[in-house]
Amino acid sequence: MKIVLNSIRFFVIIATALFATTVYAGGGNKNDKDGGQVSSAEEVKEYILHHVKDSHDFTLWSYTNDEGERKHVGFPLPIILWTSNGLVTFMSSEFHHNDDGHVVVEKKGLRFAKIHSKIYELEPGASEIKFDESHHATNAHKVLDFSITKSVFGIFLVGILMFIWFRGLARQYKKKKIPTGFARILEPLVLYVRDEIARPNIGEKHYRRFTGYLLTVFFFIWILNLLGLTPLGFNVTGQIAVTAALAVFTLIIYLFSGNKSFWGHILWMPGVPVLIRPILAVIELAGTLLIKPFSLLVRLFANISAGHIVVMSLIGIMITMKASMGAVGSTLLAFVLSFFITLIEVLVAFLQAFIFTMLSALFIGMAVEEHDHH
């Protein structure tokens, strides 16, 4: 088993360091016009800020043509909108990757363009958005957006996988039998998740009740920071959104599975002065609706992020170097940085799991632990 999760560690550094290197390095800028490499701080900025955001288009590389046009290479994914008219779907791809709001998209009678993966709908007339001094749309609002983008189609990956993989294990459980083939890499890590994270945090009489839980969120984390780092390009723990949304579904199991000793604590603490309990009451409501999450989405969006933005940074960094180092010297050293940042952030993708996984059994723990008051 080590063998194997060793070989899958360096072929995802190897992949990503070389995809990194080749497709930023070796790439054009979509306003070059000889097909140059990016080279500006603008530009690389740009490029950063494009790679940690979600998209409406699935594009796993992009490259300039010998007449200047910046092309990419991927799939559409379905548009999804709420709008005056109703319910509007379409195919990303007939955006035709622009985001300038030249490319105007004409359904039911509505118009709509996409500024900075944001989709407006423009008002009758109106063939492309104007905007203000302040960069507000003055003749398009925007719409409810449920477009399966690439963070949304990376969890429906992740769900499917983890849903074939256990799906077997527990196959396998149920008639008894020694876990073969993949599965016998996923047993010792849940049998980790178990005995390491839920038993001594939630306690022997109820950690069985959370292991389900502890043991999706830990692998949904663990798998998604995974692909981060893959040529796939994904990000989806660095969406707030996504993070926001697992922090308060570790906020609604404590809430709910609290027990009356768990409230007394946090309404009328025993044991202090009587004056002092309605301050430590508010206090206690503070923490626990709003810092105990508020640091679990917080701690993940950051690290994922940053670990991104620091890797293609460091790539920026050679690019801009170019015309001094040469092709060689820039691509060589952004190889070598990027290796090694990406080495770390193989790490950083199973702590952050870790932890997530760590601080929601904790909090659970908390929750429905019994206290003995005399």
The other form holds:
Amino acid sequence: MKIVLNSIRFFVIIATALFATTVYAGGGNKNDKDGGQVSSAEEVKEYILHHVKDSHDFTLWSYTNDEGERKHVGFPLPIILWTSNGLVTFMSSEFHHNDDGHVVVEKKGLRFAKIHSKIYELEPGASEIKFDESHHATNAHKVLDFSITKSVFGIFLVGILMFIWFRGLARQYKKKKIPTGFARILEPLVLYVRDEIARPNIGEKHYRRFTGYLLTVFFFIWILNLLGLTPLGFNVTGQIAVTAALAVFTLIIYLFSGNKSFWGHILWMPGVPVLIRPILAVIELAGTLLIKPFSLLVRLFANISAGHIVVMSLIGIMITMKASMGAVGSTLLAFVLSFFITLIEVLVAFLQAFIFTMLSALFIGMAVEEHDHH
Amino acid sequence: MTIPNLVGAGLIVIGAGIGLGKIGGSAMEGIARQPEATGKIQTAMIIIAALLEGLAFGALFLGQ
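Let's see the other form, the form predicted together with its partner chain, since the form predicted alone is already up.
So here's everything in the complex, that chain up top.
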């Protein structure tokens, strides 16, 4: 019961944070692409591309009020920059949702502007950003950005959630044999990852060492995928940096747990003519160091991004087909199509988490497998 | 996206479609012949499909 209470308390805190969100005015700029009223196919496209990228604000929705001002509902997130003058921090609300570099924030004698969700530092003396013909900033450069962006916020959220849930589960195992409450939902999932993914792929002898990592990766990806389907608008596992980091974890684990026979089969393949061995070593090294992690990271990234784009495009039918089908017809079509695609996406969310974990287990299994030579 | 890119994306999708069709068809046949091995066949099928999908997505990604 306690874990349920803890989770409820956590959700209440999050919900309070969400509902205590401030309504803050944007630049009042009609061409502001950060939500608001979207009425043409180009704007739908731009809106989707904006959603797929990471953002420095947490905007739940936005609207244009009677005075023609753009209002955003959500909360600002901290921006943390490492610049030529050291650490600079401020809240993202100081940019007033401007995303084309026209709002300049001055901190520690430096000026900053935000263009397409990237923060630029203006050169000394410059007071506004100048663009060349291809829309590149000429008098500003990018800075090291350690901001708590929307994706980082999502990762923290899932981290805390998983810590509460699984600490509760572990604590219950210490006290008695059968977990109660919410932990009963988690137990079969944990056992599934252990018995269906870790044990058959890694082998009876070594699977215990790696089950912790596989469980973490599985639940992390799964919960984030499901969070991406909620209207909160997270797209964390669709960020290539996130999936790349996960793939690098798997790479490090199977490189450092690889045994002698694993490296022997890569560098000096037994059982083939000696002249072919160096060629095979090159191919095997490329496969182990590059192709395996690359396939892991691209699969997850592309699947989740594609899913988000498809769902949002189908919702966009509401706007693009309005002229030919009428408001009711286009909304109905958009609802039916996006509803069924979202159901498929729920399956894909699980499948991608499963596949990432399964392939990680397979690669680790290859590294620790013991060959008995006759 | 330019026309060659789009043609390439089309070819990738055709190839991946043929591959997935063969995997799915063989798995179906295998399950029909040996229903008690359904779980094992499904797991193997998903792994192969995932590898194929990774290849197709990698090609699409590099072709962008």
